[in-house]
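Next up: a single chain in structure tokens, the form predicted alone.
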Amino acid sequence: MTQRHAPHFPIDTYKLANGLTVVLSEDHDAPIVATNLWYHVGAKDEEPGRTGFAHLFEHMLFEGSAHVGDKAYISAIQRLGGDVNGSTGPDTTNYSETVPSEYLPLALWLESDRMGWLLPAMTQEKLDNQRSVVKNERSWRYDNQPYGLWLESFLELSYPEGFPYRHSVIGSMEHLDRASLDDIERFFKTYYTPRNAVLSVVGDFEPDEAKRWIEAYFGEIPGGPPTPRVQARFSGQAGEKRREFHDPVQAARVLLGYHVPAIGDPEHYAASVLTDVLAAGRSSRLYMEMVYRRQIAQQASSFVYPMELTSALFLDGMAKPEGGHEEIEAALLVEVEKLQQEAPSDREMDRIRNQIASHQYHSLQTVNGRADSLSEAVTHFGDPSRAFSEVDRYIAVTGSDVQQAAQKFLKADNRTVITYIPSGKEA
């Protein structure tokens, strides 16, 4: 096996008195700097009957705060030529900015203002407006999107009632309709606090200056109460689950979902590499067999949906317009069986390791990618250096590890099948 070593960059990690974790990483190759703020809150932290709050806040934090005008946050960054983004997942919510170096103080101040002074600017009108935005997003990305309900269906079918991952990130529109300003304020005060956040700054800056700005802008924000942590154990799926959709789609599609270990578990890395063996690139097994040789699919993929309590692994095949779903499902299961019966060859594993290393190293070369990886590493593992060493854990996976993961996790009683059948075709 070829030895590979992830690139390392300077890291300075410390905490403010209010509990905010700060990670600084200098890089003077280009006159840009990225800020990345992760809050350790996602869909799993929402109370029953109050789903969708974390995603709603992703929108609300762009609506302006006590010292930033309504909807002025994005324009303040973009008019400098910078990039700004935000996202919500099952476990975390993050916000990022990439700006020319001289505007780092502005990026930090904007981020601090919505952490410390969002609630004074919160109004019923803003809440109502963002509820409407989320409803439109729900309609566009889920209800009226071809194949849009597959993940939500998997979560609902495969997790038991009350389990934190049973609902989607976007949540229930009925729950959001019932949400009051008091509900929103309570959720914000619980989770959007310095002690529940990680701020990473990567790029062209002077550390002493950056520390002064961070202390000046974030230091006076109260740390907040101890953050509650969801503790739940997934005991496994009891038998195969299935759901069919007869929708006006152009082609049949089959998704096979399996439960696999959570982020950080040694077997999580084997499960992730397993998906690369199946579907990373045009020389992968699913592509070569289903798309190239047999020509029964127009696309085929496999991936892991990483989560903190338990993760999920998916195989996805879309038939050609004239094809059927039965053939796609059978072909996916054949590839699963092959992997269970025989480990990938050394040559195949070397190809996968090269692809993993290339992807990981490329991500770390960008200031925004590195800032995101640093915040993620601290949030999940409490250790920023994991941003650079995680790739070694994937590369260390052997063909035997992949085969064992396929045997252990890709079993019928751990499987959920979501099938899309074009309207008018027999099931």
Second form
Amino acid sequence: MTQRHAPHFPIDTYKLANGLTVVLSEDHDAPIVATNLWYHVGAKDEEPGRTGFAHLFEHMLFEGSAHVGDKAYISAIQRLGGDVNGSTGPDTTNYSETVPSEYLPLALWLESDRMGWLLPAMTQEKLDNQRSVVKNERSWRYDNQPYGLWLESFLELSYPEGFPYRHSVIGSMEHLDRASLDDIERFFKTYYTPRNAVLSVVGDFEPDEAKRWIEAYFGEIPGGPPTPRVQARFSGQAGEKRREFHDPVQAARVLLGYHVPAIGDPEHYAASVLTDVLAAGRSSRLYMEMVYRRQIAQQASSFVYPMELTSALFLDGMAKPEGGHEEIEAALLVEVEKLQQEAPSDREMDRIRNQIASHQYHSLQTVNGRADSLSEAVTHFGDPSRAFSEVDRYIAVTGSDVQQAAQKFLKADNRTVITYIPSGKEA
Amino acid sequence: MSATQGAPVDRTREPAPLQPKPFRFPAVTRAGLANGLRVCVATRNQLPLVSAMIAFEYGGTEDPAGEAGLAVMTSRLLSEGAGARSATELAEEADQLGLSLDHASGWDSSAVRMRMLQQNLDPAMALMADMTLRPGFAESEFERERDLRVAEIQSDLDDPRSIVIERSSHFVFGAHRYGTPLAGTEDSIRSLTAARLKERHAQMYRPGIAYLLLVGDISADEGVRLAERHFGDWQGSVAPRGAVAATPAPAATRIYLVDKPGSAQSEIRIAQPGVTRDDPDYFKLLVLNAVLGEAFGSRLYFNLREKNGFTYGAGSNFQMRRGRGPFVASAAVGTEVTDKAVVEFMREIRGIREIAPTDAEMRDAKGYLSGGLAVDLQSNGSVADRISETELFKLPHDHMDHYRDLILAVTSEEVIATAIRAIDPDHLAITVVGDAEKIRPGLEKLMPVEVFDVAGNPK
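Structure of the form predicted together with its partner chain, please, following the form predicted alone?
What follows is the entire complex, opening with the chain shown before.
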């Protein structure tokens, strides 16, 4: 195995007086710049009876602030030909813009205005309108999609009552109906503070100039109170859980979900590489065995859902329309047992490492890809350099680490099984 | 506006832009091998990465009647054993090299794409040459991929988005090739054989209709050398393909309701034959569509999502092919507002022919199209796609250099004139996939409705 090292991109990190962490990474290859802002708040921070609120709140951030017009955020970026994005996860909420570099001041103005001056522009009408948009999003992404509810179902089954990951990010529409302007104000003042955010700027800018603008636009925003952190600890699942969906689908599908360690835990890396052994590329085990050799599945995959209190690992097999779910579940479990009994060979691990290294390089091609990695590294590790060095931790995982992870985590009593059975084909 | 330390900015006003810096499309070196293979190399060496593509001027449009999916299945089999490698060995080698590998056919072309670390360039090109020149088409491999394709077609019947695309194409284009899925139907796929694919490959995968693109950390000399080494001995050409058959418009605007009981939403897709990629009004069409239904600020998006809250997203596009691919306006909307959403769609489709875009609309649409080139072209793969379009549709080699100016030259009057020519509100097929029991009465108040099941049988 040839050791590869990530290319060197400059990183300059500092904090404003109000606590905002800023990461700059200069790159004059193309006349574009990405601004990327992560707030350390997600669905796990929602109050009971308000599931889905963090995501609804993300929508509200595009609805205008004191000095930016109603609904002007997205068009302000798109009319320059820029990319604009927002997304909400269990632990974080992320906003980003990629623009031609002459518009860096504009991007900073937009992001700072909604961090500092959101509430004066908030109205009941905007809240009602976005509530309606989110309901449509839920229908489109989940309720009207075959197999759309598997993850929500896993979360409900496998975490105990009251645990902050027990609900999906999209959340309950009944809960959203109860969300009020008071909720908006409380959430904003608690979590959308400079001290709870990191701003990464990557691309074509002059550092001294960029620092002056960042200070000018963000510096006067009050730092806010200390950010509350969810203290819950996951103490493990006691015994296997199962749920069957009898849905009008053509093909059976089985998802096996297991609890694995949180982001940053040394064993998290082994768990992630384990899923690569199972499912990265067409030479991977699940594809070769279930799709290629035995031809019982039309798709087979495995992946980690990374979260900061505890993570989940999934194996996913979709039968052919004529096949049964029992066969799929058994085949997935056979691959689990094989990993428990024997470590992957050096040759196989080499193949995985080459794919990981290649993937890392490709993710660095865009300025926002790099900015996102920098914001993520600060949020989870307090260290932006890990944006480019995390890959070494994955590459250092050995075959024996993978075997040990399989033995330790892929056990029946740590498992939740979600099964889809085509309802039209039952007697 | 430039901020100085200690002096707060005026945040009541949008900051003015700095001095813009020019963006230039990467220089492309073009060469030709003696066998007719065209080679294009664009050097971009910030990262040790290369994207490679070999493409053929041959696609699903050329599938003979009854053999829809022939081009797609032929390209799908390229990875299932080639040269001295079995399918398993080929998959292992691709993964060992850390390649991202994609091989597929579109309506107008078939291509093998790879992205790789620069250090793996030579073995990766050897693999690409094996896949392209020497695929095996073994019977057992074909049967497996055929059965997988059939399973995918059956599973697509669960997905309302797949259903609405497939049914809409049928209602718009009928018996024309565009009326049947690019990747075939269960019947057409079952009619194919390994021998037929092998024959088709031998006929169509020839250097005379092929081009090889290399973008990334590679020099033009090295690119041509690699092309010679791996593709130099290959021979043959194909007679130029004829024009795509004409695509008559639907006789009258009407609603085709595909009943999917229990649907949580209705999928709406409004379509008709659109324009070809070589339409002389290409840039006007881009601006027209940006105003109507492309960006967040577009009329359809604003009306259906932001104003009315009917949907998570609505939009439109012209699918430009060698022939007249569809003009499409679409959204997934709440069941209870399905008829209202159709009314709003029709209002905007008529409106784009009647209400001239405002100065603000024109400014936003042009900025959206012209400003984003540097943002869109960050990856080697996206640069390769633009070069591929230039080659495939025989566009002037310098057309990307004039792209911005041609967009900026379009006027509001030209948008209206182009809309009147290119969009015909009286000959649209409106396909709706949803719960007929709940939405049929509302839709019938608008216009005639024909009802079908998801497999296409009248109800």
